[in-house]
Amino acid sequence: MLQLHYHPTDASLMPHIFLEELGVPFELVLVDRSRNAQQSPEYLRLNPNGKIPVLVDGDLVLYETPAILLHLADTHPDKQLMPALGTPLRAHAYKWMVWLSNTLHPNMTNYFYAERYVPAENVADFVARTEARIGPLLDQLEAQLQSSGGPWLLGETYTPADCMALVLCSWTRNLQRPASSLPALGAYIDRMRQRPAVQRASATERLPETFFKKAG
């Protein structure tokens, strides 16, 4: 059976809902970080850096979000929740998974762990320059939506990107400007909500209403 090891609302939730989406049989383990689980030698012989999520298929030990994302989508050709190898679209997906996890999921650790990467006494100018790098990002994730006409981001066609983006738009909610603040980014987040997969999976890691868009 799969195994996703996890942590509720980090990034193994992009993985979680794709899962929920697929509708396989999978098994969620915790890795606490309130003991700093990542770092022991038991988790750090699954991914030598710390991080969540891991993906265990079998003998296939699988770090990486779009990594994991990917694999699952491949290894379920069947479900069709990625376009077919060799088109445009699928370039498309491959592009904004990139994006997402390369470019503004970046820019959102740096925002939430800013004194990991400047002194006390420059963690407050450095969160406002990160926050105002964020914004551009998000209007470039508007006008994609705005572009290919929804309801997902590459249009009709729902990919593993639509997790990685709604999960990534709800770390947002508490900037001034949170993607739910924007058009279309907002419309979109409440379609996402909608989905059965994300409110099962918001059930299993007991997220509370305001986790993907603040209340107010």
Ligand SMILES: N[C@@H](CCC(=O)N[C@@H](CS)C(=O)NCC(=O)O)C(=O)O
Second form
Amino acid sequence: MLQLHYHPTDASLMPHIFLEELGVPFELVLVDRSRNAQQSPEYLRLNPNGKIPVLVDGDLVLYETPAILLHLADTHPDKQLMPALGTPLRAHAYKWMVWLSNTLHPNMTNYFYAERYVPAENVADFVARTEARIGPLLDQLEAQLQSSGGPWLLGETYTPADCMALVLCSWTRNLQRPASSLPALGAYIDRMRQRPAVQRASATERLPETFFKKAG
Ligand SMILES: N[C@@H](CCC(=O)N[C@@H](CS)C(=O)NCC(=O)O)C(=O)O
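Return one more block: the form predicted together with this ligand, after the form predicted on its own shown previously.
What follows is the whole complex; the chain from before opens it.
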């Protein structure tokens, strides 16, 4: 059976939601961050980067969230959760998945773990500068939703990029200008939250109501 090494609220929520979308059997294996299990010798054998998630599919051990999502879509073609090979829509799905992973996600990591990157006296300034960089990135997502016309990031076609966008948007909820405060993104987050797959993954990870969107 497919195994997803996860920790609640982390990047593993992206493939967790996608596995629920696929509706296939899978097993969740908790990586206990409170015990720094992501740095244990056993876990580092799965992912030498010490990052969550990891997907185990038979003999295949896979890390890097977009690779996991694309592998899952490739191995379940009947679910049609990626546009057809070679089409412009599929190319855009690749682009957004890589952008979310490569551009927005690292900025969120800098925001949450500033103390890893700069001395203590510079943390507040680094966080403020990072937050200022995240704003225009959220504007790009907002513009994409407006131009695609929704309901999903690429328009009518739901793709794994949606799982990534939702989780990354949720991580902005305590920013001064969170994703949910932008009109198209706010409505998109609400639509995504209503998907049964998102609700099932949220229930399993015991996410609070305010995880995707701050109350009030
Ligand atoms: N590039 C990786 C990044 C994954 C990542 O940043 N995971 C975080 C949780 S959101 C993590 O494992 N952090 C543990 C740590 O840094 O010690 C991916 O896309 O899967």
